[in-house]
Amino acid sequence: MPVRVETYERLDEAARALASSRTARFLGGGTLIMRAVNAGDQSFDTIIRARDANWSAIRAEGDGFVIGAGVTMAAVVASRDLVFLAPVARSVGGPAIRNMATIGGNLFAASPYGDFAAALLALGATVNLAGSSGRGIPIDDFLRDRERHATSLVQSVSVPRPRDASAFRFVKVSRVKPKGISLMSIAALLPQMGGRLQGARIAYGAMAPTPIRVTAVERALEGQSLDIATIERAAAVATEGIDPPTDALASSWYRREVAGVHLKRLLSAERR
């Protein structure tokens, strides 16, 4: 089936075109959609593009940054402002993939992909849709209702800057280094006040259909000092309330077994 390409100058125009068609898909970096094209996916017959410069811009706003959904992983790595996110972006594929893969596309990437989305979840980002007036969508809500947003066009994400650089941590666990697919990824925001954790956010990637918060771990950490005893308690509930998937990379059992180990290393700031 032939595929038609439509190009728009403005994101709101592209958003309207996308929303009005059940057989259109938006082309960002192409790592997802071009794979579907090459596989002969018959679910769409139109590809929509946009040339809007704002879609690939990074700008400071308030206590954080607004990152255009078209910003690539390579651009994140190169940005002086987004140093705290560079290790996450650097973990996404090899150089060719990082030059194509976008922030917006990663939000929709199916497990076991979506490592950057897990980091945004831990940071408490907000997702801003093109053509939408009003406040953005908390990333927790966006990921929970991701299927409902399948015909929406993400314009940008608003990301708070961690006040303490060491408060944000990330690890990707894979069998192939350095650019293998995730068995799991863990992102943690660990702000402290007076030596006690306040508002900790822990997120997993590749442990559910979408990146998820690990509320049992967050409860174990809240109000505690980040000492050995607290880390042990957090690791003990690393998969409480979670049913990890079994796929070609690992079984659900294996993911359960290793989650606490890698969480403990991350919280202890150990490096493999």
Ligand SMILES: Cc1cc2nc3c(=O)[nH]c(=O)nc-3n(C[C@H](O)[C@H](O)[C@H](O)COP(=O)(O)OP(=O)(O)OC[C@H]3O[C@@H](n4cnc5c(N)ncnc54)[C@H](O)[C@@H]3O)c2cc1C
Contents of the next structure:
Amino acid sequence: MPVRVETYERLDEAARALASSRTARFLGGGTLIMRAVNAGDQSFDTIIRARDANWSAIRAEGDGFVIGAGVTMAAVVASRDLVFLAPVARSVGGPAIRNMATIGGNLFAASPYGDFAAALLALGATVNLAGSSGRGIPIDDFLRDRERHATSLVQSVSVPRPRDASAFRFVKVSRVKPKGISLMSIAALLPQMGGRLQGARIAYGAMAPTPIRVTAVERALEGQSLDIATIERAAAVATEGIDPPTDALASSWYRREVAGVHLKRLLSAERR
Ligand SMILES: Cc1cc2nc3c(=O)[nH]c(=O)nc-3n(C[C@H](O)[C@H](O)[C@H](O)COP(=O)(O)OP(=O)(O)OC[C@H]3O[C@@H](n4cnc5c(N)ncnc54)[C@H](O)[C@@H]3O)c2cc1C
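So that was the form predicted on its own. Now I'd like the form predicted together with the named molecule, please.
Next comes the full complex, this chain leading.
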């Protein structure tokens, strides 16, 4: 089936076109959507693209940054402002993929992809839709209702800056180094006040259909100092309430077995 390509100068025009058709898809960097075209995916017949420069800009705002949905992983790695996100972006694919893959596309990438989205979830980002005058959507809600947003165009993501460099940590666990796909990724925001964790946010990628918060671990960390006893307690509930998938990379059992080990290593990093 032939695929039509529609190009718009402005994001709001592209957003309207996308919203008006169930069989249209937006083109980010194309690393997944063009693969679908080549594989003969029949679920869409129109590709919508936009040339709007705002879509790939990074700007400081308040206590954080607004990152255009069209910003690529390579641009994140190169950004002086987004140093805290560079290790996350660097973990996505190889150089060719990073040159194309956008942060907007990562929000929609099916598991086991979505490493960057997991980091944004831990950071408590907000997703801003094109053509919407309302406030942004908390990323927790956006990911939970991702299907509902299939015809929405993500314009940008607002990301708070972590209080200090050690307050945000990320690890991608894969069997093939350095470009393997995640069998899980873990992102942790660990803000401390007076030596106690306050408002810790832990997110997993590749452990559910979308990146998820790990609330049992967050509860184990809240109000505690990040010492060995706390880390042990957190690791003991690493998969509580989570039903990891089985796929070509790992079984659900394996993911369950290793999650606590990797979480423990990530939380212990400061102590090494
Ligand atoms: C070889 C290979 C290795 C990969 N490795 C990784 C990896 O290590 N980690 C990882 O997380 N991912 C990985 N990916 C998956 C993918 O490259 C990334 O998730 C990437 O960020 C997707 O972004 P994109 O711009 O290429 O998306 P596209 O292919 O352009 O789009 C993907 C989906 O998102 C939608 N979309 C894109 N942008 C928007 C927007 N702004 N608003 C609304 N909808 C939008 C599209 O319509 C489409 O449905 C890999 C892919 C390949 C092919």
